[in-house]
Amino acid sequence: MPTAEQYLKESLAAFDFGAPVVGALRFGQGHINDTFVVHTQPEDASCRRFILQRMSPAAFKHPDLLMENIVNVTEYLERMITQSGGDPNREALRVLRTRDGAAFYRDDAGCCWRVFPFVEETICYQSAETPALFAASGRAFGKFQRLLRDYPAETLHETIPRFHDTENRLANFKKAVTADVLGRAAGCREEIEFILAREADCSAALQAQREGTLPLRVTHNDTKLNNILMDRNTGEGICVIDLDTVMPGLSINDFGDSIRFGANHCAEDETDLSKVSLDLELFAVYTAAFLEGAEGTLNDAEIAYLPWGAKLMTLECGMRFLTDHLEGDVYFHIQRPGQNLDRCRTQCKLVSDMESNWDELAAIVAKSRPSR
């Protein structure tokens, strides 16, 4: 595939920015899509900024699925931010159309890419610095969960198929085990066996959406710290950004996915185990935060599964690593060789780690459930 670089010009001709564009750099630490920051200089004020994405082809097959989900979304958000008094303009996402009017632009390789004005005066945090900066994080995703719950989430398309479907990525796993296309499988058999032997916990949740226990609800599905525009002066979560795999879903793997990135101190591709482990106090203080912005959306049950929201996304995430890595790495963007192991076997030793404080995290639960 082409780089990103060589179609940077034509795409940026492509929106109508109004105003000069006078710089594109890279800009983020995202590992599936290739973004920009855009400055343009208006004649009568000052910079403005713009972030171009050219979306990744290998994670969306579907382009033109995924933008209308995220036009309708955002759109649908921008009516909730204005009644409920707020600024739509920093509080939600807006798709800058083409040229042509239409919600991306298609370059000449077949690549699609999008635009959408910077929201200034925000910071990401790669890391839950303080136990503030992870409640405020909770509390913005808690709050999409309240403005989305009455949106019919089963109009959405399913822009990567199957995406928390945890069984499908189970079968998927023990399949590219079988294949070993690369030889790697002898070097990871410890990290093999460990998701193997939770073969059973991949059907928790399935099973009690199967049963009508979980409802099906508009979920973000990639709730990562990073996910959240901080305002600079606040400290506050003011904007929930990536909406790639807005879909159908969970509830609860939007919590555990937040749990599995942010309750810990290490990076996702920490080497040294011993630093990574499930830090209670953060898992505590987001669990409250994320249930005062969700402001009684979430229904008896989904508060009671939090703690396998979180297992169980740290699980599959660890499970996606591994996958990529024994298929070579085609999926996750890698810095150097065997970074796909690493941030697996941090995964598995973040999901070993709930399973020892289990008792504790669903007494935090049950502390933290407010009243009816």
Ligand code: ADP
Second form
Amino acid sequence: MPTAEQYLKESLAAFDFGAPVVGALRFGQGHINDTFVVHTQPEDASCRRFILQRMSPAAFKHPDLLMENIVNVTEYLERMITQSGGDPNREALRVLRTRDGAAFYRDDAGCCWRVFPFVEETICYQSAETPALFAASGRAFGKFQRLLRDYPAETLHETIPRFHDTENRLANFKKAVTADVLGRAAGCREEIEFILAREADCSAALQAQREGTLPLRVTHNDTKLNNILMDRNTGEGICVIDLDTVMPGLSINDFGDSIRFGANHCAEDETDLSKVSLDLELFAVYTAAFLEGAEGTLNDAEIAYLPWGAKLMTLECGMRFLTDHLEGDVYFHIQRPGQNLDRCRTQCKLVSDMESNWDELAAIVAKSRPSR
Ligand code: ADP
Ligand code: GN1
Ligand code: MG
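What I would like now is the form predicted in complex with the named molecule, since the data block earlier showed the form predicted on its own; can you produce it?
And the full complex, kicking off with our chain again.
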């Protein structure tokens, strides 16, 4: 695949930024898309910035359907935020059209690009520097659930089929272990065994969904701390970004993915595992904040299953990193060899910590349950 830089000029020309473009630089720390910040210079105002992204063709097979989801959801959010007296320009993403009026541009190599206005005066954090910050992200992701509770989930396209189908993720993982195309399995036996030993867990939430205990909702499905923009002045989480995987899903997975990424003090690829541990205080803070932001949207069963959301998203992510390591790092961007294995190891360590503290997690959730 050509590099994004090879098509940058062509893509920039496809959009009407309303002012001359003065530069475009790589930006952010996402694992999936190629992201650039675009600087423009209006004649009589200060520099105006935009986010330009080449969507990952490895992750997204139908960028047209994906962008249809994003346009519909962002327009819906804009209406909901306006109705409740918020500022839609800062609290929702907006899709900037191409010169032809389309929601994205397809380059000569077949890759698709899109643009959002840059939400200024915000900070995107890679780790929860304070409990207050983590709580702010919890309120924002909880609010995201609430704002979309009446959105017709069945009208959304499944942008990555079976995205959080943990049983299917496990099946794919097993195939990668068996194929072992690069001979890497011998170097990660311990991690492979760790995941295989938790086969039964992979069905916990899906079984509850099949039985009708857990309802399908509109979910974000990638609720990492760095997929939320925090207001630089107030510290509140104001804008949920990275809407590529907004699909019908389980609320406990949105909760769980945030815990996986944020309720510890380490980077996802920390190599010193003695530093990696689940922080129970952060877990408690996030639980309370998520339920506060959701304002009664979640039912009792969903609340009771929140610890499962945390464990399953962490286990699933661990097996996805290891699958990609075994397959040759074709999905998650890496900056150094072995990075996906390191990422898998941190996830396994967090799963172990959750298992050791299982009763405590359930007690924290029970304490945070809103009275009805
Ligand atoms: P990926 O799927 O690769 O994670 P994201 O959509 O999360 O891509 O974008 C990558 C990074 O770009 C984010 O973590 C954030 O720092 C920044 N970003 C994305 N959209 C905006 C925006 N509208 N305003 C400001 N920063 C943004
Ligand atoms: C990817 O796009 P980004 O970096 O926010 C991935 C998530 C993983 C995450 C692990 C579309 O998220 O599912 O949990 O990496 N997104 C996609 O860091 O696969
Ligand atoms: Mg992201």
